[in-house]
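Below, in structure tokens: the form predicted alone, a single chain.
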Amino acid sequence: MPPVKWLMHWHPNPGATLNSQILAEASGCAESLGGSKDGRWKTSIIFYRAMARDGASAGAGGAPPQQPPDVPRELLGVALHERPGLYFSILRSHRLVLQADAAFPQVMEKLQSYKARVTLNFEGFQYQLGDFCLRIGKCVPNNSETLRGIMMEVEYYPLSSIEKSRAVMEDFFDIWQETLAKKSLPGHFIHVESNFSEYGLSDHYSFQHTAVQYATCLQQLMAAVTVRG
């Protein structure tokens, strides 16, 4: 059973823009707290959109064929860095998170029911800090260096219960915010809690919890981009 993990994303101040300096300062904070760099990490999210079935009739006025109403229009595919042999699919409209093996994207391509539209990579360095593991990274589109967001993972190794770990995670987050505040950066990290019960997930942390957190984090990052735009 994996340890409890929180995902946080960078929320810029009004009018502020993202830049690599913020990422560098956040990494510096991890080291100033005593964290030791322990390699790189990368998690990927793929947006899939439903494809119209062959033979579907065009709508009125020659509109493109539509999917049946019971077919979700989109799904998210999540490839987690800590489980390279697994792949997680999230149907947000149905509040479902499914686990499959790493060949799932190839199966989707052959079935031609959903088409991959956008791939976003979350990548950076990880740091060991006592009972904690910090991963700080950027969000960029595949084959691009355009910065779409900055985020971090915090794992607490001793516990896998979300409720039992809440106090220690909140304490760590407070310390982290105080340390980062000394840098006077134009923004701060935010932790938005995912509603795990909506997806039928229990208090005992699992990789499905992480996949759902990435979906929540992604929504927040995209909302921040929209506001800035």
Second form
Amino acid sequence: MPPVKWLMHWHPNPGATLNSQILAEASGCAESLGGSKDGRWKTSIIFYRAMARDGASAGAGGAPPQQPPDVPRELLGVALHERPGLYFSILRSHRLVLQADAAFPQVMEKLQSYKARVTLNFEGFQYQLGDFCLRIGKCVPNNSETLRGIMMEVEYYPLSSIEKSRAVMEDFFDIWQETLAKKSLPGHFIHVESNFSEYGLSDHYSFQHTAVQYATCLQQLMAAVTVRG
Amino acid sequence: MPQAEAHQHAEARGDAPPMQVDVAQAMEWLGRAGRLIADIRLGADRLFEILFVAVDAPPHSAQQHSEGTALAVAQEDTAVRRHFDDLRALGRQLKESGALNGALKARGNSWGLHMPLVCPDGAIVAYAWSRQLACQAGASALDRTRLALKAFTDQKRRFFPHLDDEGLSHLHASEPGIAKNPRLPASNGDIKENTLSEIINNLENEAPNMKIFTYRRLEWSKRAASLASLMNDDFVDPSKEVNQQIMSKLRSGHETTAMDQIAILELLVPSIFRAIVSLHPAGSTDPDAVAFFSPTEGGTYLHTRGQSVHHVFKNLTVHADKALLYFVSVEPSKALSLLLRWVASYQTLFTKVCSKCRRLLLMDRSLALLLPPIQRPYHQTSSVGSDQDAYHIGCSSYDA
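Since the one above is the form predicted alone, can you give the form predicted together with the partner chain too?
Next comes the full complex, and the chain you just saw is listed first.
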């Protein structure tokens, strides 16, 4: 049973840019709180776009092929660092999250129903702070070095109930903000609440919860990313 | 004695209480009466002797003897009659002093003494009377002792509710004078808890969020191991944990399992903590160790001498050890009850802010850890379990 985890992403001040300095400062704060670096982490998110269905005409110069309205246009695949053998797929439009085997992307490849378009990697170092674990990482597209975002995972090992751990997580978030504020950085971290119940998830934290949090974060994080279709 | 007369008049009306008797004076008179009675008996013996001698005398000396006999008899008769007069006078004195009035005479038999020893002239034979007086003194002493005992046991029950007073209630039951004492609540409102079942049942009512499961020693080892596989399952079904608990509760229901073999108590506040308490010897109400764990932990290391992998529960266990030691040394017969209530108060471990710094998480400088307030006081045993304060390790004022 995985422990509760909060995802936070960096929200830059209006007009400010992202840079790796913020990442370095955040890491410094983690260490000032007594965190000890103990490894790297990497979670990947794959954007799938729905492929055109039968009846699309390639040459007649007509309108682009239309999808039936209720078919989701995109699918998210999430490969979490803590479980390399698992793969999570999310249909945000339908509030569905599925836990599958790591062979899932190969199945999708063969089906050609949805094609992988963009892969985003979240990677960085992780720090142990007593019963907390902090993962601070940058968000970069696969095969690119462009910094698209800065993310943080905060895990509290002793608890698995979202409700029961809320007070502790909020308090940690406050402490984190206080510590970071001393660095006068152009922005701040935000924790976005995900509506887990919409996805049919319970109060007991699970990998599905993490996948959903990534999906929620992405909406904000990738506002600037153009997905080539 | 006008007082005596007035009293006797009142007595004649039947509504006067027994008069105060000068017991020493009465005892002296009765002693004198006893001697007079003895003298009368001796006189009677002598008279008989004279007559026997006179009867056995040879016939030729009859006239001589009869004159001597008559004289001796007359002398003896005078002496005995004098004794009788003295006795009567004494009797009158005793009666006038109120020592022989009817009420006391009537009560004489209530002590279980049979008193047929009433002379024709109304005087009561000294021996029985002195016994009655002695009994009366004894009776008042008994009354006083009873009252003192009742006062003592009431106070004991109020200030030392944990002491076993079954022996005393047995004493009370045998005395008709005092009504059987109802079980009085102690000052902190607890009722008497003697058996493991009672303690557990009371706690389940007081702390409904905490589930209590009982195990024999081997049973617990299996349960701890099964928790490991449950928690490590990737496809975890949260309802599975609840089902497991229900099953184990059915298996080891408090009413059905032989409570004399229970060695482990599992105290679970779902999603907050799992505390283990071991009893030694099995079946007793004597706790010998306690340990806290996360409800997500499982494995054979989950026992009262084991250590949680989480800092918060590791440090909490250290504090709990001190509390247990305190309870056992200060109130040994109530130690388990106190410990369980103290453990139950930790259901707010992750929400209750420190009573000193008003924060939830605080960086402990010496441990270099962010911890919630894990110290709750245990010295005031009367307030254990109630909504009391919580402190961070560095915030508490005493080395708890």
